[in-house]
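Presented below, as C-alpha cells, is a lone chain in the form predicted alone.
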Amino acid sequence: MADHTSATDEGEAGGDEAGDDGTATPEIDLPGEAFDAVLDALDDLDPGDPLRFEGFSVARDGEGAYALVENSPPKPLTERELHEALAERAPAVTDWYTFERVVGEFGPRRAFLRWIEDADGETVAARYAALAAGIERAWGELKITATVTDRGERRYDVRHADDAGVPVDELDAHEDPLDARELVTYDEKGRYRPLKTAPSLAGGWVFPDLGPRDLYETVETIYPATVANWHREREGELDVTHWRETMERQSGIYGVVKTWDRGEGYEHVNWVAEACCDDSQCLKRREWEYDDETDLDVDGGDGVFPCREPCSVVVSAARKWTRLESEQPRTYEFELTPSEKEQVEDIIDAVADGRTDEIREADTKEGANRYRARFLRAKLFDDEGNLGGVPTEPDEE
C-alpha cells in the first residue's frame, strides 16, 4: 500500500483562510496531474482508508464511489463532483502533491524545501499568501526566495545574498544546477577556493526558476552535505567524529599530525580552530571538539549547518602545523620602535583577518599600509632578506 501520511502528519493544520498578515492566499487552479495523483493515491489505498489534506480527506468505498470528510458527514461524490470539491480545495491539494508527488519521500531534500515554507508551523493558507509574496530564506552567502505560482507549483529564485534585488537580467542566470560548480570554483578575485563553505562566494549570478528538486542539487552542488548533515542533526543523527579520532586514522604524508598529540593538552587543536574553523573563515558549525571528553575552548560559531569532523583543509594545515611546532624555539634580539612593534601587529592582524585588499594606499595610518609595510621593510632588512640582519639559522637537519 502506498504511503498515504499527509502535510496534516507533518505538522499542518488550517483552512483557507487569509494569512497572519492579513495577506489574501492567491487563486489556485488545480492542476490535471494533481487530481490524477488524488485518484492514484486513492487506487493504493484499501477502501474505507482516508487521503488527508488539511481540513478534509477524501475515501473510496468498494464499490468505486467516492466521498469527502470535511466536519460533518461524509458526502458521496461521483468523480466529476469530486474534482469540484478538490478544485475550491485547491491550495490544500496542491500543497499535498507539492511534498507527496513532486518532492517525493522522507529526508534531507523534503524537509530542506519544508523548512523554506515553514511547513511545518504554518497553515497552507498562511504559506500560499507569504508564497505570492515570495519566502526569503538564508543558507551560507545564499539568499533563496521561494515562490507560487497559480497552479499550485512551487518556484525558487537562488541567487549570492550580496545580490539581493539585483534584476535577474542584470545577472548572469543559469538553468542547470550542475552551472553551480563553475561557479563555486573562484573567489571573485579569481582565485581558487578549495573550501566550499568558505565566505568567499562570488556573485554575479541567478538561479532565477528552479523547481523544488533543482533547488536541491543547486545548493547542495554549491555547499555539498550542508543540506544532508543539517537533516542529519534535526533528527538527532548527526555522527560527529572528533579531532583525536580524525587524526589517528591519518595514514601517508598526513600521519605525521598524529604526532602532535603528546598527551600535553589540546591547545594547539585551540588554535587550529580559530585559526580555521571561525566564522570568518568557515559558513559551518564546528561540532566536533578535541574528543568525546574534551571540549575545545574556542566557539564552534553560528552557522546554520554543522561541521561533523576536522575537514580536509584543517587536516592539511595542521600536517604542516606540526612540522613547524617541531622546531626548538629560538631567541632573536631585534631593536624596533614602539610603533614599529605595533605596526608589526597590525600587518599580522590583516594578513589573518584577510583585509589587506582593504587597505587604501593613500590611508598610512593603518599599519598595514602597503608603502608603511615597504618602508619597514627598507629600513628594518639586511640585503638577503633577515630582519634587522639577524639570520634564522635554521635547525640542523
The other form holds:
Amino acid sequence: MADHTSATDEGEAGGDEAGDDGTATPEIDLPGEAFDAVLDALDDLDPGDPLRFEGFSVARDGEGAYALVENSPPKPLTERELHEALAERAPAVTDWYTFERVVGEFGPRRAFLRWIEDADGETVAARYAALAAGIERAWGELKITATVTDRGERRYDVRHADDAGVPVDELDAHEDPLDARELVTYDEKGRYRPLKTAPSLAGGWVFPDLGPRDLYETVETIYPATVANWHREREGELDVTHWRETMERQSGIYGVVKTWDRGEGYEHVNWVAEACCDDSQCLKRREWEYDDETDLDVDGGDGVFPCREPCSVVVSAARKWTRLESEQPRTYEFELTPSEKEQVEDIIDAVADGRTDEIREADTKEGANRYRARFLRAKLFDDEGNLGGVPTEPDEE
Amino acid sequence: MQSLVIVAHGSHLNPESSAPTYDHADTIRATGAFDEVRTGFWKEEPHFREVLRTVEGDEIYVVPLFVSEGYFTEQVIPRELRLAGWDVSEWDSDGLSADQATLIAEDIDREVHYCGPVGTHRAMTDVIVRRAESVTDDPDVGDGFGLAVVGHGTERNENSAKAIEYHADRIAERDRFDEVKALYMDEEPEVDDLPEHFESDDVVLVPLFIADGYHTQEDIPEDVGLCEDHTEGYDVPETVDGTRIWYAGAVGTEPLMADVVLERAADAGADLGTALDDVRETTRVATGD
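Having displayed the form predicted alone, please output the structure of the form predicted in complex with the partner chain.
And the full complex, kicking off with our chain again.
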C-alpha cells in the first residue's frame, strides 16, 4: 500500500522544478511498463508520426532508430538512448501513460480523473507538485485526495468529508470499490437510503489507496451515474427531460400522475421540487424544469452533479400527491389556542426538516418536543384519533 | 469489449430487493466472462434510464432479472432504456419463449442485445430444483417429497402463471419428486391450502419470486400457516396440518440464478468461455460430509 506522506516528502526533498504554488515537482522514476507502452504506441504509428508528450514528441524512423523533438531539430536516438531521454522526462511520460493506458478512453472516467487534477488546465510540473502535496476534491459528501507515487502512479483516498483529517487506521479501510454498496445502503441511524444522492451518507470508512479505475468505480458505486451525467453536462450534451415529458411517459400504476398535470400551471411542481429536490434532501443539482419553456420558481440547488429528470422517488411521491391533491378541501371547525396553532406548525417544520431527533427530551420550549406533542394529543384527540374531536368524514358524526 | 447489464426492480423501502441482483452480478464478475458487469434498477440507482451511459463495452447484453414476460420486460424496460423501434413482436413469444432482440439504445447510440427474463428460461427449472436441495440441505432431495412451485397468479399478468406451470411441468417430467404442483397466491389452486394438494408428508415450497420482500416474507408464510404473524418467524421445516413444509423463500436468491443470467446472455451471442461450468460448480449444494 502506498504511503501518501512519503510521496509528499520525496516531492519536497527531491524535486528541482517549481510548480505554480512554489512546491517542488517530485522525482519520478520511469517504470518499465510505461516505457514499454511508449514503444508499443510507436509501433502502432507509422514511421515519422509523432507520439506527443507535454513539451516534446517522439517518433521512430522505420529502421530501428528513434527521434526526439523538443524545440529544435530531431535528436536521433537508439532504444537505450530513448529510454534515457524519457527517464529524464519521466513526469511527462508517466502522465501520458496514466491517462492513455491506465485510465483509458471511456469518456466519463477519463474526464473525471483529469478533472481531479485539472489535467486540461495545468502543466505536468504544476500538477505533479500539487499531487505530491495532495489534491483534494469534493464530490457530494465525498472528499477525494489525489497523490502521486515516485513512479508517477496516481493514488486516491476517498472518505466522507466529515472524516477529513481522521487517520486511516481510525476508519474502516476498504480496497474493493464494490464494498461501497454496503456503505451506501443505510444512514447513520441504520435506516435504508432509497436515494443514493441523499445527503445522508454515513462516515467512518475510507478507501485509502485506490488506483484511477477503482476510484472511478468507487465514486460510481456511491453516487451512480453522477460522473456520466456530469461529463455529458461538461460536453454540452446533458439530455434534460423536464417534468411534463417525464410524467407523459409514465404508465401502469404511475399513469395517474398525468391527471395531476393538465397544463393548468405548475405550482404543484414547485411544491414537489421544494419538497424533494432541495439541497437538504438531494445532492444533485436539479436541471429539469416544468417544460421546455417554463422554469420552476424553485432553485435547483448547488450540487456538483446534475439531475436530468425527475427520479423514481419523485415520480412515486408524485403519484401519491396526485391522489391526495384530487380531494376537495373541506372546512373543519375546531379550537386551538394561539400556542397550539404554532405548535402544529412547529411539528410540521420539525418533521419536514428531519429535526425531531435533535429536539431535547426536556426542552418543552420547542413546539415539536415529544412531551408537548403527547400533551396536545392527550388534550385534543378523541378516542378515534380525531383532532379536536372533529371526524374527518362529515357523515361519521 | 463485452458488457453485461442486469436490470431489476429494486425498492424504495426494502434493501433486500436489490441484494440478489448484486449477488448474481458478483458471481458473474468473478468468472471474468465479461469485461464489466453493471446493474440497473427501476426503483434504485442507477435507474434504467441512466444505466447504459455507465457502460463502456461495445457488445452489451441486457438481462432482466424478472420472473415473467409482461409489463416490465415488454414495456417499461425497453422504454426506459430507449431501445429504438422496440416492438414486442421482435420476440415472437408465446409468453415463455422471449429470447433476445438486438436494437440501438438511443441513450448511447450503440447496439444492445436485449434478452428475455430469467424466469422463463429453461435453466430456471434447475434453479428451482437447486433451491429445494439447498433448503433441505440435501443434494439428492426428491424421494418422499412433494414440490410446490408458487407464483403470484394472474392478477395483472397471465404470463406469470405460464412460467410457474412451465417449470412445474418440466420438474414433474423428471420423476424426481413424488409430486409437483403449481400453486398461486391470487388464483386457484391456492397456496393457502397447500397440505390439501399434497399426499407427501414433506413438501418443499419454492416461490418463483426474484427477491425476498412482502410476498415471500409476509404473505406466503402467513397464508400457508407457517406462522400467525411473520414477525414471529417460523422454522424450516414447519408442520402444518400434518405436512412438513420446507419453505424456501424467493428462488431468485439462490446462487445458481447467476447461471440463468449467463444462459440468457449466451443465447444472445455472448462469449462466456468456461463461465457456465464455473458458476454451476461454485454454487452447488455441498453434500454435507
